[in-house]
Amino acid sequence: MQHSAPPSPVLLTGMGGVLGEGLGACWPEETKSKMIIAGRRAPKSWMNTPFTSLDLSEGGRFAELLQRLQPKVLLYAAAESRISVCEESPKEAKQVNLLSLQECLPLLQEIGTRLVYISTDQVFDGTQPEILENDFPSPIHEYGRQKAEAEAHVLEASQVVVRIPLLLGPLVEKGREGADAWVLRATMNQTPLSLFTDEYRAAASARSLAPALLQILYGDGTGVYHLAGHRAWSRWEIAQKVCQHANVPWIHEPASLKDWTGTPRPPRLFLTCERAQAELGFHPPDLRQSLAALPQQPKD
């Protein structure tokens, strides 16, 4: 894979959440200044990056923006990733997760835009010990189905899909926080959580994935990449490591997926990262490395 600075402009969507905070904190300011952020409001960690207003819930707006900017590279990280919201409001979620992208793919082809689409481990059912880049998606809930369908369109267009895991990162705003920040906030508020001992995730901090994602954005590869932690931990174990790292008391309770009656949850999602390791020199971070890369969490 060739690695050189991407042609300008580089357009980024979905930078207002945990992933965007991690990228904004780690990518060089010189690089960020040559990009454009599109979203509902300018993210705090991207304040020195040009910004343009975009609401992907409104059909047709994205195509107009792409036609005007003619970007050479597009990072599509915008998503409605809250599984409960996707179940309760599938039509609205689908507009962001799939339809806005699907509507614009012919235009991206026409203007020669390289597309990097951020997907998720949630496109799998969690029955495999590990998930390879060429494994076929097997979603079990609405969010996973929408993302899997979007992946199919992106790959058919010979573009790039990057699957990422459960993310660690600070509270960005209400409803947007990493798995670690969620646990710490509950701990500080003396609110015990019921945490699954049999639901496994290869969690990683967004900051630990940022350098490899920048390489993918700059590169010329197509197809699927995985960026994730080096092993799968249970949600119970992840929370324990988080509290130990933050030196806060343990107040939480064990739970089992066997007793879960809500939207189906994949029991084990471990994305292997062989391609990123071979092509990018990516080293999947262990949980301690990911936690060490994060800023100290403020207390409520």
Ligand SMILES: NC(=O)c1ccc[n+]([C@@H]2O[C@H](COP(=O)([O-])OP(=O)(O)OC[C@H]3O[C@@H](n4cnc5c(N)ncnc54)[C@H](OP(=O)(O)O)[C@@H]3O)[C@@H](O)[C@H]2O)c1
Second form
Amino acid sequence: MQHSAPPSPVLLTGMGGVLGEGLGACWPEETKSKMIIAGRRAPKSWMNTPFTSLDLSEGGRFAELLQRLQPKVLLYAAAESRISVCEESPKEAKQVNLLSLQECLPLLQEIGTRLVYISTDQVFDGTQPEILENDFPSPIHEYGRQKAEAEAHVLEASQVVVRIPLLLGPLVEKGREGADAWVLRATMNQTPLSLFTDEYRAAASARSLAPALLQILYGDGTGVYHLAGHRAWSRWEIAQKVCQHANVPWIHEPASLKDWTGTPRPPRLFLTCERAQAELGFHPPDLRQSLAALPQQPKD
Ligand SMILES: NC(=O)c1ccc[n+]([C@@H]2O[C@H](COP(=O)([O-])OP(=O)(O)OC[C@H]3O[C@@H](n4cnc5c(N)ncnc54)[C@H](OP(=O)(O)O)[C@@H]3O)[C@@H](O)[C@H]2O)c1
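May I ask for the structure of the form predicted together with the named molecule now, the form predicted alone having been displayed?
Next comes the full complex, and the chain you just saw is listed first.
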């Protein structure tokens, strides 16, 4: 269901990464101009959108901002999403992934703000062939646990959780790029990657998810939505398709999760999107569609 006129203002956090780049590239300029970005710095792909400074690691700042702006809708995509950083500095990561939001949930209710919380397939252990919207999270690392706990609070407050998969998208800045850009950069640098043949992800470009995410933002559904690619491919297969699409030589090597000794990795994460398909007319993109939606990657 859509509101007759888009609610305003809409406040967005966490637009400085691959997701933000994709939404910034796809959402109409007139829509973006009625939104407000809050973050530590203005993201490049949102230059025409008003920006306000916010560091979520500073306690109390977020509540002040919400009081001042009284947003009708809040998209909470800010996160410490680097799995290794969450393992090494769980307290700092938890402030952004969970506590800042949790502290403000009563205030959001008081203001009457619709909250859309961006979550991840990483809240699951990856042992199921496919994951349905109402499956119960089963995280196996700190990032997944923090996101799963945040989800639980958001759902208890009758708000919205959107789980998204491994994202494809261009290099935004050093350390921030889609899974495809990472493979292409290594290929251009002639640095062979070891790619898992037994780790599966239903990857999708942020751009291919952008229209459905806008519908959710302006809609009135609550609970969990999944937005993901139409099937799961191994990391190895994803990289092959990326290199074929970009017409670059194949230099990478196969690897197996069985030999992985770092933070546990869910072997198979396939978010099915039945609710988004039924309610929003969302078509889970196949890899070719996701790659075609992306800008041409620089070849050197
Ligand atoms: N990328 C993926 O493959 C993927 C997959 C599934 C789910 N997700 C989810 O999608 C969302 C966006 O991820 P992403 O990969 O596009 O972005 P990202 O590279 O993880 O960047 C995170 C965003 O959060 C902001 N942020 C981090 N700490 C902050 C703080 N203390 N105060 C204010 N803002 C802070 C960052 O701001 P700065 O620019 O100032 O650092 C940036 O805009 C996250 O919620 C993530 O969990 C991502």
